[in-house]
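Just one chain follows, in the form predicted alone, and it is written as structure tokens.
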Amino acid sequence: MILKAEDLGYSSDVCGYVKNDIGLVANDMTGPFGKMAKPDLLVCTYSGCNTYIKWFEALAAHFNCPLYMFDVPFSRGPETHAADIRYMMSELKELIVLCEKITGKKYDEDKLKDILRRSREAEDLWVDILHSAKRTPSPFDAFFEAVFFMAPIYVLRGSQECVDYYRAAKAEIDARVVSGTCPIPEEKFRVVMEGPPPWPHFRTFWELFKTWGVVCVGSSYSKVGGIWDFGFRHDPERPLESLAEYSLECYTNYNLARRVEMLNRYMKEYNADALVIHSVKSCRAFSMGQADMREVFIHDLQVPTLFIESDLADPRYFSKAQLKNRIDAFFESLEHQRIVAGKTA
């Protein structure tokens, strides 16, 4: 589907996720499941990514098809305000609007309540997964697993079966803490990740970890969709409110700043030994700003931090053999400073 994207034109240096998707699209919507249908609507929020922006509007300009813009304000400081609130719940209306021209349906409020409650309990167990990995050692890995839990939370929120699947997940690892059952055979290492993952090596990624005994205890990835760790649920009772503070708590509309706090709050809360930076090629909207990041950690906050390089879709960018140098070289340092560190004493 990349090169396809490729073969229109479109750079190397465009977003991965980009060029699969525009791919997808020359290639007749048919893909490995399937074929998908055509768009009546594309709605897109950019506070992931502005990117986004051109992405859906060569979507539109392909199908021919109405396209409404959710515009998030960039976060900047951990303050909500209420102008930006109140700006993006008159987007909200002016979407119902449009949803209810296209589909014949009227807006019902109290099916949206219900939606959120569903979501609302979903979160609070999500979040009971999440904080099990300050568990020493952890059950669970909060990135190389979390990315795979994360799916439901972002795709069926709101629905009964998503909240069955976390009540599940959740029993799950409740049943990892009683029988001692970890990620790995032996937890050596504490990480922090940050980044997205490397899909299509993501098994080879994983490995080259789990040979030194790491564990991820917190991500920046798995919150890209929504952060709600530090206390944010949906509320019901204040419908399009609650929607418009959850759409500004995205990890990626978050200033350099609020990222390094809130990555720092994990090193810290999880008890972490390092910091893990994974740089994607195609996605400026993690990587831009992850080497000042990296300054920070080393040289202010004294963690001990790796900065790697890779991609999230793009498997022509991916080199074991010069992860394998970097990642072996890292831990290996600390292992050896632990050594040190335990003669001293």
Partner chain sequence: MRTQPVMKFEERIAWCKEQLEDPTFPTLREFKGRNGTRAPIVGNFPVWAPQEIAHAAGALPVTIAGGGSSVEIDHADSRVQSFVCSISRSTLELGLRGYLDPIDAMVFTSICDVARNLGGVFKRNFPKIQTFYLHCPQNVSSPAAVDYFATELRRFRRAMEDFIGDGITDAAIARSVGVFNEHRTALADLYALRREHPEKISATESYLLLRASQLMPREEHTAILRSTFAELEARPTRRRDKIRVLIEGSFCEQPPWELIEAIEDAGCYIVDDDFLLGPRWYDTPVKLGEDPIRSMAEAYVKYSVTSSIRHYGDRPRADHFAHKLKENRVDGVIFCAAKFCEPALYDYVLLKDVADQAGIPHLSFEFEEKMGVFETLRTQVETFVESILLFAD
The other form holds:
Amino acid sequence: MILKAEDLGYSSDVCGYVKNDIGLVANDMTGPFGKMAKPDLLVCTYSGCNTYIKWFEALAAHFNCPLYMFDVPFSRGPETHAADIRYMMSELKELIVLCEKITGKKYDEDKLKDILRRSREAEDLWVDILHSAKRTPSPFDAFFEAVFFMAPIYVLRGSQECVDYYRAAKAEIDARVVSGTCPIPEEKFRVVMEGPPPWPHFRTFWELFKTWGVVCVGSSYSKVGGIWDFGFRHDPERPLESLAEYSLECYTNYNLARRVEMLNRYMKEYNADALVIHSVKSCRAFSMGQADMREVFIHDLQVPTLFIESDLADPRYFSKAQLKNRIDAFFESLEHQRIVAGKTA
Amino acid sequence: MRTQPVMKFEERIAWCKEQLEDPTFPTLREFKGRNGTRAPIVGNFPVWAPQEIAHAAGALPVTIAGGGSSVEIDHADSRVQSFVCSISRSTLELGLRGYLDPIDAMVFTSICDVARNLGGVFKRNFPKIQTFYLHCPQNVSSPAAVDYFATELRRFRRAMEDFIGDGITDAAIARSVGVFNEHRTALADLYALRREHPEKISATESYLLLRASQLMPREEHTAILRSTFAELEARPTRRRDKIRVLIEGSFCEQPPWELIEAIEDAGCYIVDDDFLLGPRWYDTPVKLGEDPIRSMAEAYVKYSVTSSIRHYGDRPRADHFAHKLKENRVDGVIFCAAKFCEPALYDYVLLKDVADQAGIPHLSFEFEEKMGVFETLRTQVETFVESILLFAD
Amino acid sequence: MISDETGKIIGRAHVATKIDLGGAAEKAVAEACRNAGIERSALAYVAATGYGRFQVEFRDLQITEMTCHAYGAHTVFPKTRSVLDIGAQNSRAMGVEANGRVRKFRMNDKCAAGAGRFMERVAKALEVELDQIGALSLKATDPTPISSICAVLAESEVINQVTEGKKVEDIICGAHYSITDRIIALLRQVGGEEEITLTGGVTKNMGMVKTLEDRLGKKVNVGPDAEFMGAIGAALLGLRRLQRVNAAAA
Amino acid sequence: MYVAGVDVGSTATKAIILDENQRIVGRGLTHTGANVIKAAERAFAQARADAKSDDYEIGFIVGTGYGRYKVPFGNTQITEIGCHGKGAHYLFPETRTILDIGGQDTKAIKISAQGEVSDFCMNDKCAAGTGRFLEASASVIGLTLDEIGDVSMRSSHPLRITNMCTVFVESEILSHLARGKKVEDVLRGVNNAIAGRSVALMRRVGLDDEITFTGGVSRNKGMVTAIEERLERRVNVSPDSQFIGAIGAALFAWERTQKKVGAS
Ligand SMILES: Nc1ncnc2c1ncn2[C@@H]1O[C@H](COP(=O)(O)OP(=O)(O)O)[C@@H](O)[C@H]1O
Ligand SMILES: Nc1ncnc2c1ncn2[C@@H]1O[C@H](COP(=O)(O)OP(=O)(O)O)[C@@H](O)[C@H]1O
Ligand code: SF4
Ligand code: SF4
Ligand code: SF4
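The form predicted in complex with the partner chain is what I need now, so please give it after the form predicted alone.
Following is the full complex, with the preceding chain placed first.
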């Protein structure tokens, strides 16, 4: 798919995730999961990634269909600007009109409230699952497992299936706690993971950490589609407003200071030993500034931090030997420090 | 600056080149030395910073567009990875080396993922520079966009007011908009001259003039441009056997001037480009209404130039580009994007189709600030020119 | 390459380029004259191409190697619509029109992977002579692709494969596939659909030609003079230009 | 009882034998070449011969370097990052920052006062700016690795080399030479370019007072000077600089025999 997109003229340096999609579209909409339908309206809500804009512009040109650019202002600080919310709410209202026109159906606010109520329920359950990683050993890998667990809340949020799914998932985690089964049988290191996974080499990547007994207790990637674990919930009583708030509160829409703060909070609350920054070439929304983040953690906050690079979509940028070298060196020295500390203690 | 003697055109160009190649910002240091804390210097990362408001506050608004080839990236690599555009890395490098010390504030806008996060990096690394981030709305077809941007601009105005400890009146802003408009008109005249008489002023010269404008008071630069026109008219020149080309893709990060020279040497007249230099950000000068802030917001939302760093809603970028090709009567298009600049690289795909449909040949390559060898590039342009000239029968 | 007034090639020479580019050109021209059996003074027009074209002091015109390779390939194989020129450092793909004009081209200017040097390095790492890699590669039964995109780092990967007990021919063939994939990507960007001609030093490597044909699923043209294609193009474009200049003067 | 460290690098394989007092008694150095296992054996045999330790028992062997898993006779393996840290700390106890430039990668390592790695950064995507880069430059110019250091020191007007790609730099060098530039100025330019990148890498882990330069490239005097100029201070270079990884590995081996650190 990526190659297909590069044939069309996309540079090898632009986001591989987007190229995957564009390649799929150019491939007559046929991907590994079958054929997708041609859209009547494209809605682009790009929380924190300008690349999305370019992506949807390309799609709109390809399908020759209308594109609604749902603009989400970048989050600049912990306080929310009233103007941001106002702007997004008027956008939502325009979008409602547009949808009414295309579908010929009336907007039904009660239905939306129902959806949000179910969203909320699923969100509560999801947060419980995330919080379970506070236990030692952790019954849940908040990165390698979370990236799969998180899917329904992004694509099926508001449906009953979604609620049921999280109920089942929660039950599974609870069972794990009771039986003491953990994703990493012998938990040696607890880390917080920043950055998306290298999808094409997901297994290999996980193995590199598993061999060192590493469990991820927190991750930022599982928050790209919404951050609920600090209390935000969709509110059926303020439907549009909470949708607007939700859009602001996505991880990639956070500025660097907020991202650092959030990761640091995870470090402390989840009792982690180290931070792993996985910097992917494709995604500047994530990676631009990660090196600076590394400076903050290592030098200012004195958190052992491992910085590794590969890509989230393009398999060509994944080099197992190099990653292994870095990961080994990092945990080797952590282990060594532990032993030395243990001796002097 | 004010103390500068009157220069002849060639001297002026040489002076501009000197400014460009000195990453320590001599003009800004001089300004600071002369004005001290009385007039702050407000820098911005390229494009869409409300320079007029800073101007109205009595500040010197300047655009900081990277360090060019004269600064080695040495410190900035520890803050920013190697796979982002050079402008963001070298701008940071300038700061880490202390070259940005004369600057009091720095404005970043939402032009791309990189610029946005660079704002965050600046904020942390340079506590002495006040970093300001402005969200430029992308949903320009929404009626709420102008209101929203006006609110953002007012936020900026308040920040500037805090800075100078005094209010900024609407009248002052309107006056500043006027000053910038004059500069815009002069720039438009310069481009018109290049389009009609490319032999009178080379694109390299025009580029150097514009680059220098980013670091000096508008009023002065307008005057320089005006006095230049007369000189250029009088230049004895002969039109050479070259093709007319348009450069597209370097709106934010600017190519080294040697690159432009290499393109010209290889047999091209560059009749237009999309460099967003100086305040060339709108199609026409800002149309002043009753509320100057609102007028600025409208200019951005309704008639800013089409460039890759913004969404254009129902005024698609492709149509605009097709028009530009026709208007400039070009023989070829050179897509010249900064390496790793995603907005440019994405748009290339759309725009090259437009050129294909118009039957206009095109060439594309990527550049970096630090490029030192232009041979490969020249070869490519030569081949391109040959393919148009040698077979023109 | 020396051409007579009808466009027939009558003389040729091949000299290895060292640091002194101008001197090498001088030598090559002298030898080509000898080969053609003509006096040096009989040369009416010299068109220089290639990397050192500006160093050829006695040139009348310089033309880039892309224009020349394309034109050369066009003269030898008139139906060619795409030309691939794979040299030591640069790979270029050109789309050619019916009159030999370069319509579009692409080159690998960022990184040397995907050019001839990659094979030189692989050969060196395997301690095999360069002129044997073609024949060896044809014997491959289980080619292993090289994942490293760097011409230099590919060496260590090759070494790794050797220790894992992979056969030399399979590794070479795998390396060919890696380059081929990069080159085909270039080719596709210029729309490499119809007849394809391969030029440049890599044509001497039969293994490379074969993998290219495998991946493309069709034959590619490789002329006997593939290495001289640039010079042929230059000679003929020079002739064209000379005729035009003369016509204008008459 | 003796212990050994074998550093199987991408370019060169090094072996070190220490006696029970941590003194170096044997060294081996060989080109890694196509067969990693053979290279490890060769280097080890050389070191044994050098130490005249044929009748001694080698108590523990640690493999390091990118081919560390291929040391068939090794007892365990440790990454070269840990080993360079250890080795540099042993030779220069005050060192906190280490720069290692090998054949294919460049690393900056930060160590604690105890010699443990506390941070590291490496540049290993691409052979740009590594020993390989220098080898390529030397070979286009037609000099040997041993010569380039001295030649570059004669330069008075270093050129600016902009291409960091090991392959493309060759043509850049050729074009400079074709324009009549001096060999020493070109080489100095190459050194400066690498120094620039290396210093940037070191800044990421933080530059402390005492810096040690290790790896094969530190044998090149021209590079040492270029880095010192860039940093405006002196750096430690040991005559055994290329062996530091192997020394570190041997020290780890020694610790294991002393049971200072539990087996992993
Ligand atoms: N005898 C040979 N067998 C196989 N490959 C060869 C042989 N001779 C040259 N090559 C390939 O051709 C490349 C050189 O091509 P050439 O077109 O002469 O380069 P350039 O024009 O860029 O100097 C080498 O890198 C090598 O891969
Ligand atoms: N005598 C020498 N003078 C200068 N440089 C040398 C010398 N010997 C080796 N080198 C450099 O050292 C590099 C190999 O360094 P080394 O640390 O052994 O690499 P690795 O561990 O990656 O195999 C070579 O690429 C070369 O540039
Ligand atoms: S968020 Fe990252 S991965 Fe997603 S589209 Fe944007 S740049 Fe690509
Ligand atoms: S050059 Fe491109 S990627 Fe870089 S800051 Fe500018 S717009 Fe963004
Ligand atoms: S990856 Fe290798 S071939 Fe490519 S630029 Fe780097 S050194 Fe050169």
